[in-house]
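A single chain comes next, written as structure tokens; it is the form predicted on its own.
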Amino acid sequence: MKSITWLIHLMLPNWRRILLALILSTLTITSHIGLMATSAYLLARAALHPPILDLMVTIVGVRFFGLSRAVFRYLERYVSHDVTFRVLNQIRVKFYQGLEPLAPARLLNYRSGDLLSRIVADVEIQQNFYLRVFAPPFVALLVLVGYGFFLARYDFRFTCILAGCFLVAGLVIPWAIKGLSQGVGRQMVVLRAELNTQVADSLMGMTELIAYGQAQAHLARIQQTGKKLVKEQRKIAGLAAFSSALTGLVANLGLWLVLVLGILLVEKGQLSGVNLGMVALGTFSSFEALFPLALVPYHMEQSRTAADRLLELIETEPAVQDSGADSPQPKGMDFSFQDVSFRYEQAEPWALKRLTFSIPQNGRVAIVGQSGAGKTSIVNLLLRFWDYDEGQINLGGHSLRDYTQDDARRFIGVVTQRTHLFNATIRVNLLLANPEGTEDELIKASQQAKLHDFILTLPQGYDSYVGEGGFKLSGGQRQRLAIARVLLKNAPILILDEAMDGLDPLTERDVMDEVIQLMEGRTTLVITHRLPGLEKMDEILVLDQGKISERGKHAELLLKKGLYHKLWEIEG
């Protein structure tokens, strides 16, 4: 129940909304029994025939409970879909708040698609909430006690009548409902997430689908996951049928009762004969309060279902905290990692074993490796993604756990292997480092990384789009623009993390000849399997199985004849 608890108190900023809502709820309930029990009223007493004058409050009142039925209506639907739209909005902003932080250390055994479904339809789901798990049994117990206070003036036993129909109605069928739709609620939130989570795969993967022939196979497990999904929609739409007819029984059940008891009292003088029709349409009508109670506990299963989903992922413990306090302010640009060492799990092998280095404000130290050596791991680390296990890490002659996660990051700026590029145009993408980059700054960035001429040859040239993740261009196109946009957030310290990656030797010559006029003035960290133009810096160090093997200048360790000369060799 921890997830209905935490959706209860989301809502209970807008109780007074809440509260209006139901107010109009039961008014609208109140108007459609109004005008039935007038109607019957009504024709009972133009069936004798009296003066029209004397029918005319009566008429009067057929016609106020008529409009005031649409109004109180609209209001209602006004006002609860307005708190629901409130709720959900809160839900998503919780969820975001809680998904950011846990970014991309907690994200890894997560789909993307699976994301994307808990933000979008497990927070839908919670509009039923309020809508169809909240509101009506506060609504029906409203009618219950408003309707049976007035059938109590006529007779105490049509209250009673009243009452064990309504426990009928509302209590007994939705307890067995519950039973028969048991499990139906979760299952196809499940599902739903399956099937948007394995549409969203085929989407991303479509072009290696139909490359490797594997679309028509893909299509049969999404037509699988679809047609569990509908039996499980046709079951409860078949007990959302049978729980109707159930109600609707037990609805004219009370009104043949009421009608019997009616005729007895009538009989013996003690009810008015125009009375009985108006107090057994507004009986039957009155059961209108009931119809939705039948499926809440399949709605409350669902909600909670999609919640705890949601809940998983905002409860989850950040791989980093923040301490709390205050930032200080960095002596210098200098950062150095003595004695680190670093997993990524527990169970698993150090990706990084007491490593030490120091990179000096305007250094320039280039990382080299293998495949698996840990290079990245130091990225991850001097951004904050994770957090070392052991040793020391120091930016600016400060620890780097004093330093926030933002602060820490804004001070770098970094190319990655695997830039992503946004379904944007490349004007928004390259702002995305600095927002408030001027027409001239964007411009120089773009030359920098030898991406300005081909941007002029589109035909809207900066506003141009790039498609999904960039694909509207090269391999090395959007390794470029990654370059330019690292060159216009013009951080003081420049990480390079396998930025040549998909340019071709003639374009990577040229870019890195660009970086390394803009290595001047900054701390520049290179972490690269290319060798070329290593010879540029100051220190070089191999880094094999998460430790140091070589370290010296370029020149140094091909007189070593070690694992650097094996690599550029293995360059040619």
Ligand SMILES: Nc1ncnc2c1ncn2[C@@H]1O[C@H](COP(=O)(O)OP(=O)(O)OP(=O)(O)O)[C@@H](O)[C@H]1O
Contents of the next structure:
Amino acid sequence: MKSITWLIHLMLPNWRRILLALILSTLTITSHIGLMATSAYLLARAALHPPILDLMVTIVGVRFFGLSRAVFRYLERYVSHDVTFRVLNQIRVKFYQGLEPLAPARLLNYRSGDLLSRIVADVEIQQNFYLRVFAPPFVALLVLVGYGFFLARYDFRFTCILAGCFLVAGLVIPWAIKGLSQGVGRQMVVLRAELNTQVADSLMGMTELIAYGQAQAHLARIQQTGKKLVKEQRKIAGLAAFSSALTGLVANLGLWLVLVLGILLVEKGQLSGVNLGMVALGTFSSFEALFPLALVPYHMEQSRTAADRLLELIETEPAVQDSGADSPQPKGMDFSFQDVSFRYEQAEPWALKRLTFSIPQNGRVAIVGQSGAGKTSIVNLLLRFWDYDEGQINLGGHSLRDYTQDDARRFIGVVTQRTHLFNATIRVNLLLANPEGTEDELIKASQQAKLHDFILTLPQGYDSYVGEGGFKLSGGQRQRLAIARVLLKNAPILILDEAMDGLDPLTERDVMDEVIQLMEGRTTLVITHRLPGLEKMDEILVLDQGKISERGKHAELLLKKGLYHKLWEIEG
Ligand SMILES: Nc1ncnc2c1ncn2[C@@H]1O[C@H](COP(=O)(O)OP(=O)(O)OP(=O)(O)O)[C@@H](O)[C@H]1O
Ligand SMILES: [Mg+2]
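We have the form predicted on its own; now please give the form predicted in complex with the ligand.
Every chain and every other molecule in the complex is listed next, the one we just looked at coming first.
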């Protein structure tokens, strides 16, 4: 129920338009009733051969209702779709606002296909909420009241027949269909999300699936989900047809009852014969308001399930929250970790244990250690992607927590271990770091990252497309693009998380030389598996299972004959 309240809450700012759309819907059906009723009246009167002038008003009435029906229908469609799109827009904005603070920590728990399904399909489904859940009962009620009063002028029993039919078609049939369609709406949302997830997964992992000969098996799984979805769709299509037939039956029964009563009244002289057709056909037309009601519970279930999925995401507590105050002015670009302990989840082992180290302004520290030692976790904390559990991280003389996430990230240029490139041009990918970067800056950064010469060999140079995730580039080229990007950002703190991975030794040395020059005047943290080049570091920390096991300069560490020495030996 909470999700329905949420949806209604999002609709409320548009209440004027909603009211207008409801009135227009009612007027459309009223025009339909008017058209049929006046037509029937006209035919009945014409059969009595009155002077043509006597029929003029009715003829104009038929004309009027014929036209007004079309005009109101158009306006109603226009306004109700306008409302729907506004509400969808509202939902999208709310959803993105809720989603943004969750990246990346909380979103890692979701599969990307599932996220995509929520962002696109679950939002899109909500267009049914106004059109097929909210509006139809209101319109039906308005028509019942309006036309019920009209009928009461002739005989109150007509109104009772009308109300009885509305009751059966508006409550009993939807209630029965609800029983039969129970779970279908929910299942459709779930299956669609599952299908999206499977398709997204297989597209992203296409190369692996083909290489391991699993493409067919994966396809079979997708087909299976597709079949399940079609089964549900078939079920609902069947129920839609069934409900429509039932409502049609009630409408015909209603017509028959009105006719029977009408004929009796005509016989008794309590109803004029010319009014009989008008009352009967008018009643039959008013049932137009009933047809959408049968599937209201189904659409409601679908909207609710999809809204639940949206709410589940946006109500997730972000991993890191800003204090709300403005960021302080940093006194310098130094930072320090004091007894920092951190784990990703309560139940998981510590990724970092009582970690203490500091980098003075313009200092250079390297962190080495085996895979899983916790190196990237340090970067995750510095970038405020996650919050630490114990200890204290300071940046420029203030707690890191005093800075807003955006401000903390502004000081830091980082080459992450898994660089993502967008399916855009090299230029666009580079300018991501600094949208105001000039052409000269772009070229200089690319030259420093040893990328410029390669770019010039491409037919479109900086305007060449890199493909999805940068697949048209080699691993090393991708890495150099990431380095050029961070150079362009020109932040006072530089973090390189295994930035040289994927480079051949010669290029690595060239790039490293450039990077070392770049470190001048910057506070630098280098995370690496490779030990050559570390001689130039002020301090090297050897991380082992989240703890610093050794620290010192390159030469000192070699003398210790510990883990660093061992790594050095392995590197040869
Ligand atoms: N998002 C995450 N959620 C849960 N656990 C994580 C997450 N990221 C990393 N870990 C765990 O935290 C520990 C430290 O991981 P981290 O990525 O910091 O290692 P690393 O030293 O960077 O390793 P590598 O050299 O392979 O990049 C590992 O045991 C890892 O399984
Ligand atoms: Mg790592």
